[in-house]
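The chain below stands alone and is given as structure tokens, in the form predicted alone.
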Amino acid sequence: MMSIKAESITLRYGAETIVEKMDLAVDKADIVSIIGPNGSGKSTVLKALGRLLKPAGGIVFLDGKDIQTEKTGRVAQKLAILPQTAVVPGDMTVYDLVCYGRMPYQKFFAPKSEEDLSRIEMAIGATGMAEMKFRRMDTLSGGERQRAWLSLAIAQNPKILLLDEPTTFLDIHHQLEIMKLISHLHRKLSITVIMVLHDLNHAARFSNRIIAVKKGAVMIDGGIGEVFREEILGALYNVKTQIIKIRQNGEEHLYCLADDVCEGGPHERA
């Protein structure tokens, strides 16, 4: 199992602070939601862990060593990352898109490896893209390109998926789609998944744990139970909430319904 972990981190954008001295770690095949209003860091503290954003303060490791000193392909190896707004050449097909995944793993104008193929026929298989392969991008619905992308981050065989809103835009079908389908390459292929989400339901139904962030910091870290508390997710929202049990296909769920906005707390900015 490989470890992340964010040790002490400062994080900026330039004089502004977004979060200070915040620790962090993971070293479980878990699926992990970060939670939280926006403006709260969540987006910030995702783009750190994925090498994306360099702490102003602070270290991440990335399976014990600093992932900033790190080689950029051996870090693309371990980890894989698919920001909020990932954009590519309408022209390009799924299958092109899926074959950057293999980069880390070439030498400079080397031809595709047997293995660096077999990699890119099993993410596009993986994810249902198979008789879609050869579509181009521009032609995709939404659920269908983030999909591909996925694609794209399974090719690289990583042992940690960083995901950010990765149902953003997306229907409610296409919703459940994505969420199910990560849930089912978490378990098919053992990686841990770290993803900040929005839908606090679908944190509740597809996480092993759950990171609830405000104003760049820690609120509460730890399993469903812990987190979907009315009185957790008030204090985090600063909304009425709700927490009740629901059954989904033979399993209990934890389920929250916001009653009411407190008026006079505090807002984040957005």
Given for the second form:
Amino acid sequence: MMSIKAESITLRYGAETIVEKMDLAVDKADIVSIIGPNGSGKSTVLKALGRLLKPAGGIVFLDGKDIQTEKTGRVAQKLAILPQTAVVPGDMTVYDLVCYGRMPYQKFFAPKSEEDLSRIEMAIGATGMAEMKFRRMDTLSGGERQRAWLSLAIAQNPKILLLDEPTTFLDIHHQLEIMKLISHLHRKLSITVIMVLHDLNHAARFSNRIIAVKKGAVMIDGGIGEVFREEILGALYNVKTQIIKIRQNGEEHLYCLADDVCEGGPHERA
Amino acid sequence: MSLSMAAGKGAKDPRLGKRIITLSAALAALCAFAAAGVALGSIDIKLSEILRAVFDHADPENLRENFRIIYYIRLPRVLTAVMVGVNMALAGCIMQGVLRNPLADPGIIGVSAGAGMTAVAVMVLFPEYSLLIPPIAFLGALAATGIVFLLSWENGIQPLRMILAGVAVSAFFGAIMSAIMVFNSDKIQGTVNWMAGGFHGRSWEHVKMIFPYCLFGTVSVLCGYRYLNALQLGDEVAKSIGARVELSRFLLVALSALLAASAVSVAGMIGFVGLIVPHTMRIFVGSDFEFLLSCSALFGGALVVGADTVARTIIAPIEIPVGIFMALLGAPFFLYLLKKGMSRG
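Let's see the other form, the form predicted together with its partner chain, since the form predicted alone is already up.
Okay, now the whole complex, with that chain kicking things off.
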């Protein structure tokens, strides 16, 4: 099991401090969801964990090594991160995109190895994109495109997968499809998944652990039962909520229903 | 070159056929146009004499006039034109990829303005040194690029800053060049031809000057196309798959600047190739740089040598400067391709 740990990290964009001295550790192959209001710094934390943002203070350790000083190609063999806004040349095919996942393993001027080829096929198969592998990216639906991106990350053969709002811009059918796929990949490949989610009910249903971030600090970090409580979610988002338990197909889920906004909420404008 | 597209089992990449055809066509065009460039000219020379001059230059009869025309005039001219075309097309292709801007060409990072300013300064102010124009123009191009680099640096090259800095530096060098010309309007006769770009009187000296850059550039892009491809996915994804984004970008832009500077310094202002050729090839082979770079290089070489041959024979013995000729014919053709490519989606 590979661990990722942030020790007292301070994150800044220019002069603006987003996160101050945050500690965070994931050392079990869980699905961990990071939730929190807009502007709380949750995506920023994810970027720091994925070495896309260099901390102004503190260190992120991947497998015990400083993620900023380790070779970025080595990091890419252990960890994959999909940012929220990923761009791609429209005429690129799914297959070409997934091939990039093997870049961390390829020597400077060497062709793809047998292992590269089989990993690429495996990654495409794992997300159900085999039928579409030579389709152009600009002919895919939003859900298919997201699956292609997931294939790219899977082709890296990572132990840790970081996802920034993987279901944004998708309808409920495709949202559910992507969440189930992530859960499936997690179980099948025993990958640790750390993702930023906006949909609280997805977080409750699909993760083992939830980290709630507010104003650049961890407000609470624990299992679903610990975090998914009316007073906690209420304080996190400044919303009156109702938590209900429902049964679907023999599984029990907690559901959060937003009731009313509270005064002085995080979204309140001056 | 590895044809990675063929690797997938089962169904094949539908673009593969088109890509191979385009690549072969560009290669065939390059060979055909280069051969025509050696064979055709204002003086008719028999094929047997041409072959002997090209392939057997130790011929005892090598003092004859036709041999001299082929070996000392046409052959170096054709080789220079091919390499200028290759370099400019590669430079443009790299710039468009790194800056992710379809309007980017080597001119945008100050290469042309720097070379132009220094070349004009030598031609007008120190005409006795005009033999040194190519190396001096090369230094001018690199100096201008260096300034653009410094201005656009902030934890690596920022593409947008680079474009803005390039525009500003080009304007500055352009202004100096215009000032020199305005204040010496009686001596600018020679500069006009240089500005139009051309290969008249190019010798083996010019071939030697550009050859190392052409070779180095070609080898480098064959090794580096993966990084150029990775940059197309945006900085964050590129980093996620292990590419060293800032370093790749710096090396690629520096390579592009070297290629363009070496081309401009031997051929004058031939900017058009770097912008048009990569775009045209993109319509045919798509945005994968594995194919885009090699097709652009071959087609760029073919286009310049072909255009130069036509430009010097069509109303022989008068030569049309090849830069003007290419722009006049190429721009409308490019617009046609663009419209066709767009409507097809």
